[in-house]
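The chain below stands alone and is given as structure tokens, in the form predicted alone.
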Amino acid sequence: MPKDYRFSHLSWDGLQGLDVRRKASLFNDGGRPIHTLVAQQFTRGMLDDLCGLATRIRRIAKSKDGMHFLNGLLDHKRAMLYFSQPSTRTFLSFYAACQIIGIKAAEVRDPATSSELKGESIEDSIRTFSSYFDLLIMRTPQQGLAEHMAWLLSNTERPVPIINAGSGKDQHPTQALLDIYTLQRSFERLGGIDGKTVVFVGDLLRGRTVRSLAWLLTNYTDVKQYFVAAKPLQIGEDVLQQLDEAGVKYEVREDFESVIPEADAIYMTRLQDEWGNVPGAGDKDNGTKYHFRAEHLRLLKRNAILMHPLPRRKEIAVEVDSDPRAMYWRQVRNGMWIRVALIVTTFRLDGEVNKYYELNLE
């Protein structure tokens, strides 16, 4: 982090008096993130530059050499997981990404294993890891704690950086840019994501996943995003005032099986029901009539991708697994690589990563 960053000309009233994209801004330097908190801090230059890096750190760490040099990127730091909300392929993503640049990861995901149990404020806890760790990867129900965090942080002798893995029902970031890296790996040979359509579907009023995506979504040229989900759990109406603001071609819809045939890609999600009941929501199954079936398959383009952010429930049939378009284990992969990017681009890291790279591999 830049040794003059701090966001000390503004309160914390102030900060989040800006408008979203305005505040975002205070989160990069130099079109680096120096922490990772909101969607709405990516922009075109930045998606294209991590996912680069994203798949040249993946083909470097196909050979020992490349390994052993990746492994010693950024083995003289050490990073905190604070996951305090049940987390399986993010934690282990993170944990993972952190092994490839030889980073020291240490974990609480309980917080009845810390202080907090003896009444200290979550913010105390916080600013405690701060001391020991060179990187803060935040998990919790908690919406805004990852950002009031950084603010706090920032205006103390230790301002670490903070990276949102996940806050409340508000953001997701991370997952946001792996759903990035899976788009355009997929449509690297027919386009790019530019000019597809992205239909969403299920839980969207609280999948933070959603929200994230569809706003970076709006980087993109004639991006057409449809929201398909019962009335009750639709999409909010900030995230399509945001989307108006922007410009974006959306609709709003009930109806899935219609859509099916438009989509170049399906983004299904599960009833987020640990945020309690939706009045008129449907069962714990989020409604049969927007479940991916088998029978589904033929309706969908031969070119066309399926995702999930995962878990699932019943939302897609197992049986689709195996065809060539269901690509939700793959984006658990991207996810590793695209945070091993963005770690390495956060300690501003990736010139050594592209020299390398040019030296070695074309």
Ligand code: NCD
Contents of the next structure:
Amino acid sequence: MPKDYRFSHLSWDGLQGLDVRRKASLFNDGGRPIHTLVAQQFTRGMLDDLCGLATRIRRIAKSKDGMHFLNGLLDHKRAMLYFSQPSTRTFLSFYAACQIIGIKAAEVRDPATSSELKGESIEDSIRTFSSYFDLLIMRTPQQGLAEHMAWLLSNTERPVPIINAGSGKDQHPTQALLDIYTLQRSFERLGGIDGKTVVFVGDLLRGRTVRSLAWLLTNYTDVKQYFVAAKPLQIGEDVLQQLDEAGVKYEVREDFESVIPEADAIYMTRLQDEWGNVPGAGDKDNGTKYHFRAEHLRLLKRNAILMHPLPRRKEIAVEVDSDPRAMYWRQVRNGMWIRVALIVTTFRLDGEVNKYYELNLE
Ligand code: NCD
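For the form predicted in complex with this ligand instead of the form predicted alone, what are the coordinates?
Following is the full complex, with the preceding chain placed first.
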């Protein structure tokens, strides 16, 4: 782990004042993340490396010897999973990823059981916890908290890498990584992600997975993005502005059915009503206009895929699950492997994994 945290000389305001891509680049070193905080820090090269590494790791993991090798990679390290927002799947995905590479993980799920209840600031709490561990994985309702902690710890004696496992309505970079990995695997024999059309549907206003993935897709050539939602739930202007600056093609639409035949990938999301109700946004089930029903399958291209970050309500009919184009259960599995690859890369052990792979599996 490089000791030189590249933004420790900046004030918090100074860091926030930087252009988002410039700022994001400070979270990397030598083409690898130091922290994983925002989608904007990932370049095409980094994405290709992570996806390749994840695939090699899952092949290594198929044998007992391979699993022993993986188990020993980071068995001298400990991680804290600080999840102050409801989460089971992302929590377990990271927990399992840590287990695969031998990291011992501890958890804080409910800050009400910690000294935060005694009036301690969340920053002090997390700084205290970080003293016991070598890696922090955080999910919080506060936008930017993971970034703030990374900055704060970078000015201490003992900075540790931080992985953002979901921050407010803003970012969910590791979900976007697993989505990219899923798209890449699905289109492996179809020219990859370049040139594909990706359709986002549902609550795009508050869906952080969409915001992170829309950005990651700007790393690919000629990808077209559609944002399909009821008007009050449309994607934020800030995302569209970033896409404009990146020269990416996109369309904002209200009608879902007419877009289905154009899609190579459809990314359904649920109404994020834990953030409150948006007038005119439809009912708890997101308004049936934005549901993928069994009869929509015949509108979908033969090689297209259907994605969902889960949890699902009624955005995708259960009858669709058995269609080979339904990719959401595979997304879950891909998530665990890409998180293993991310942690391995964060600790600069990707070279070691690649060496093992070349010696034993090529
Ligand atoms: C997503 C999240 O938490 O943003 N879930 C997840 O991480 N798999 C999406 C959601 O909750 O709808």
